[in-house]
Each structure stands twice: as structure tokens, then as C-alpha cells.
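One chain is shown next in C-alpha cells, namely the form predicted alone.
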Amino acid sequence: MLQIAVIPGDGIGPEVMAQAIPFLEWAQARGRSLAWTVFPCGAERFLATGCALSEEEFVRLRDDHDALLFGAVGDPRIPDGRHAEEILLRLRRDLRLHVNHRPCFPLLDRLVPLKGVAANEIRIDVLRENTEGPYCLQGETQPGQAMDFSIHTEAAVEILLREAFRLAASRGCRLHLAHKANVLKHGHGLWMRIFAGLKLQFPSVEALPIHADALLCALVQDPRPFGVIAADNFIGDLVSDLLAAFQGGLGLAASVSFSPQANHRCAALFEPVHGSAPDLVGLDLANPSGMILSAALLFRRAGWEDEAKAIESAVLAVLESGLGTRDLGGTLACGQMGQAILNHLPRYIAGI
């Protein structure tokens, strides 16, 4: 039995994880074996009690489930965002979820906003160190100065690297090392010495270290020599929200945080890319794609290769109809584009 935890979170988390739950319920109709149990975590809670994620709770995450579904964090009345540390980024510190996997696989040509290349010529993974760099959360404020402290260590930057370079070795493609090491002497020049350590472990992957500004030109100008892109915490954020652009917008744009080494149950967390856009709660106008799109990533990683597939058929083919919300030049809302894309399903089952 697969279990799940479920965390809707803040802003449109829980709108658009009400549009990924009949995906699940349909895995389960189709004979796979998975639960789920969701968890109030977020904003309200925290509001209400001082408490977003309780240790009990955590424990029951860690011990008791696989994995977990993540909707969306943040809310302008925490400005602080202090709910938002005791939730997510412990999840990815206590939970040792070292590598953020934000694959760009572009759906629809119409979709790529860059002029003569095609959604199929564009394969990049980005893998991103998820516990350390600036977003460790650690620095001082001061009269007339501020810092932000930015911590990288060998044992992380290794565990993201060693996966980088298997990827790139399983796909046989290039990876490329984003960087800032020419004035981030420190930290980056501990990401350059392990990078070029791992090099002479995997001879047969292209391993190149490019520099971050350089990579983002690069990478409008033309993305198709690029194939796996590794970066601490604050390049690849950058880096994978950027790729979110040829893809459509972070409407569509999935991942997943996972730990390659971990002494615990529950070892991935999934989530969409775009955050809780308090903006957009409750007008319907959200797009669940990135979500749903997570759920298939969650599938794919259970073993559930057909399933996966299924819904990114049905998203393509959705979009293929014309059909979208807003951020993609369409008119459905939030609940339509979820029903539209599992309506979509039953059609993919027979060539599954």
C-alpha cells in the first residue's frame, strides 16, 4: 500500500489539490494500491494555534507515509513567512530531500515562446541542491547592513551532484554544472573541486561547469544542447523557473524533492512550481496542471509507468483541443481544466 500525504497548504494549494485528489481516486479505481490521509497544515492553522506542522505530525509524515503531495505555501498575513519554514523547508531539511528535480519536458509547440525550436526538441532536467545555499534562512540584520548567509556542504553538494551525473549518464546527455565560482570563490568553489572529482567517476557523461549568466543566455538563445542542468538552491531556482517559460508558465511546471539516501519512510515530496497566489484564491482561475502533472512524477516514481503516462496524454491532449485557463490564453477555470484533462483519461487506457 502506497500512502500518501497530503498537504494543500495556503493560497490556491488546496483549489488546485482538489483537482489532482481524482487522480488518485481513479489510480485506485484502476487497481493500484495507495491511500491518503490529508494534513491542515498552513496559514489558518498557524494563524489559529502559533503551530503550522506539529511534531507529531511530522513524525506521522516521516514513519507513516511514502510520500507527499504538496499544493502550495505562503500567505500576505504572515509576512514573515514564518509558517512557511516551520512547513516546507523543515520538510526538506528534516527529511534529508537534498535534490529538487524540475524536469522541462514542453507539451505543445505553441506553448514554446522561443522562435524556430519545437516542444520536442527541448529535454532539460534541473536538478537543484533543495537544504542549503542563501535559503539555509540564516543571517543578521544590523544598522546600515544586512547579510544573508549562504552555507553549502560537501556531504550535500555531493549527494545532488552524484545524482546529476547519473541522470545525464541514463539519459546519455550533457550536464552542466551552473555556477558562480569566479567571485563565489567559497561555496561554488566547493561545488567546482566535487564536480570535478565526480567527472573521473563517470567518464562517459559530458560534464561541463558553464557560468549562471552565461547558462541563462545561453539558454534563451537555444535550449536543445542542454539536457541536465545542476545548481545549488538559489541558481536553480532561477534556472527552473525560467525553464517553466518554454513550457508554457509555471502553471505547468511540476517536481519533485527527494532524498537518494534517506533512513526514513517518507523520501519525495511532490508539488507544482508556482507558489500560492493569494491573488488568484478563490476565483477559480488557478491552473491545476503543474499539480496534476506532480501526481504523474509521483506515479512515475512508484513504479505506475502507465498511469504516468496517461495523464501526460490527457494534459497534451487537452491543450492539443485548444483548451486551457487563462495563463494559457484560455477561458476555463480552475475546476474545468481538472475535469477536462480526466475526462481525457479513458481514451489513453486501451493503448496503455
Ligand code: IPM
The other form holds:
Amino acid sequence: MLQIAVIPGDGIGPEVMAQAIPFLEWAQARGRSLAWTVFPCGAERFLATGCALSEEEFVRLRDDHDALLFGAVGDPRIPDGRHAEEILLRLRRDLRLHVNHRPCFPLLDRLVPLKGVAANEIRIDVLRENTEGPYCLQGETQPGQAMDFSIHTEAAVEILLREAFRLAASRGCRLHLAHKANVLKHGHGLWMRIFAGLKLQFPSVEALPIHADALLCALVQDPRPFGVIAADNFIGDLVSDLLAAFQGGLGLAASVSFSPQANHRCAALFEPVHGSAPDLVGLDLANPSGMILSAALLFRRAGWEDEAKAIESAVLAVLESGLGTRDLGGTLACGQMGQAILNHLPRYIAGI
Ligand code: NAD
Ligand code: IPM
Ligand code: MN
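After the form predicted alone, can we look at the form predicted in complex with the named molecule?
First the chain shown before, then all remaining chains and molecules of the complex.
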């Protein structure tokens, strides 16, 4: 039995999560063995109790579940994002989810904002280190100056880069390391050394370091030569939102964070790339596709490829029919979009 912990979170998180749950029910109705438990961690509870995620909850998440399905965190009433650190950054760090995989696979030509580039010409996998860099959250503010420290350990960088080489080898595509070693001599110097070492172990992979600033320019000019992009936590965060734009916006982008060498039960977290979108709260305009496609990534990782493919095809079918939420140029509300995707699941499937 696959045990899934569901954390809807803040803002549009609960709205988009409500649209993903029927896909869990659908998989269950097809005979897949899964169950889920909702954890109400988020801003509301933090404001009421001062605690966003209790120790007892963390232990239950880690030891009694196989995967986390996550909406979004972030609330304007907590401007320093302290509760988001307690929940999301804690889970990424303490579950050792070093690898954040953010695939960019545009579905529809019309939604690709680049001149003359077709959807099926772009297939980029971003692998972002998910626990370190400035996300160590160490630093200080003094009179007249402020500092944020950035940590890069050999262990975490090697885990991330090895996954990136493996993926590029299995796809038979190029691997780029996005870096700023020209400035960040210590941290990114370490990335460059480990990259060069692994390159010797994966001679079939064309592995190229590229300055992150130049990478952004090259991606917008022509994303077609890129295959896998590896990056540290900070650069990977920026690159993955740019690539979400190539797919048609943040409403469509999905991700998984995982631990290749976990010695605990819960080793994968599935979440859309977008945040809690406070500007959309209460308007019923959020696009649930990124959340639903994250559930598809969960099914794929569980080995349920038919279900994963069925969901991806259903999202494509809805987009091809010209329907969509406002971010896609359509008029559907969040729940209508979720329902439209459900309606396009194969008819023979029981329970729908
Ligand atoms: P955001 O991703 O929430 O929103 C950026 C823009 O994209 C907004 O205009 C928003 O309306 C739009 N957008 C986002 N998701 C959408 C969807 N599903 N459908 C349609 N439009 C969508 O990023 P932000 O505004 O920079 O951050 C808002 C809050 O979310 C902050 O507190 C931030 O820290 C948090 N955040 C959380 C996560 C996460 O939980 N993983 C990720 C990013 C940002
Ligand atoms: C993301 C978000 C988070 C990040 C924030 C909410 C801490 O932007 O998941 O991409 O920076 O990692
Ligand atoms: Mn981000």
C-alpha cells in the first residue's frame, strides 16, 4: 500500500490540491493500492499556534509515508516566510531530498512563447540541488550590512551531479552545468571539480559547464540544443521558472524532489513549481494542471506508467481542445479545469 501524505498548504495550494485528489481516487478505483492522509500544515496553523509542522508530524511524515504530495506555502501575513521554512525547506533538508527534478516538456505549440519553436522541440530536465546553497538560511544583519551564507558540500553536489550524468546518459543528450565559478570561486569551484571528475566516469555524455547568465540568454534564443541542466539550489530555482514559461507558464509546471540514497521511508515529494499565488486567492482562477501533473509524476515513480501517461494525455487533450484557465488564455475556473482533465481520462477506466 502506497501511503501518501497530502499537504495542501497556503493560498491556491488547497484549491489546486482539491483538483488533484480525484486523480488519486481514480487510480484507487483502477485497483492501485494507495491511501492518503491530509496534513493541515500551513500559515493558518502557524498564526494560530506558532507551529507550522510539529516534530510528531515530521516523524509521521518520514516514517509512515512513502511520498508527499505538496500544494504550496507562502502567506502575505508572514512576510519573512518563517512557516514556509519550517515546512517546505525543512522537509527538503531533513528528508535529504537532494535532487529536485523539474522537467520542461511543453505540450502545445500555441503555449510556447518563443518565435518559431514547436512544443515537441523542447525537452529539458532541470536537476536542482535542493538542500544547500543559500537555503542553509545562515547569515546575519548588522548595522550597515547584511550577509547570507551559502554552503556546498561534496556529498550533496556529488549526489545531484551523478543523477544529472545518469539522466543525460540515459536520454543520450547534452548535460550543462549552470554555474558562476568565475565569481563564486569556493562554492562553484567545488561544483566544477566534481563535474570534471564525473565527466571521466561518463565518457558518453557531452558535459559542458556554462555561465548561468549566458545560459539564460542562450535558452531564450534557442532552447533546442539543451537536454539536462544541472544547477545549485539558487540558480536552479531561477532556471526552472524560466523553463516553466516555455511550457505556457507556472500553472503547467510539475516537479519531484527525491533522495537517491534515503535510509528512511519517505524519500520523494511531488509539487508544482508555482507558489501560493496570493494574487489569485479567492478568485477561482488558479490552473490546477501543474499540481495534477505532479500527481502523474508520483504515479510514474510508483511504477504506474499507464496512469501517469493517461493524466498527461488528458491534460494535452484539454489544451488541444482550446480550453484552459485564464493564464492559458481560457475562461475555465480552477474546478472546471480539473474536471475537464478528469473527463479526458480514458473512458474504460472504472470509477469516473
Ligand atoms: P507564485 O508562483 O505564487 O506566483 C507567480 C505568478 O504566477 C503570479 O502572478 C501568479 O498568479 C501566477 N501563478 C502561480 N501559480 C499559478 C497557477 N497555478 N495558475 C495560474 N497562475 C499562477 O510566486 P510568487 O508570487 O513569487 O510567490 C508567492 C508566494 O508563494 C510567496 O510566499 C513565495 O515564497 C511562495 N512560493 C512557494 C513555493 C512553494 O511552495 N513551492 C514556490 C514559489 C513561491
Ligand atoms: C520553489 C520556491 C521555494 C524555493 C521557496 C518558496 C522557498 O520558489 O519551490 O521553487 O525557493 O525553493
Ligand atoms: Mn521557485
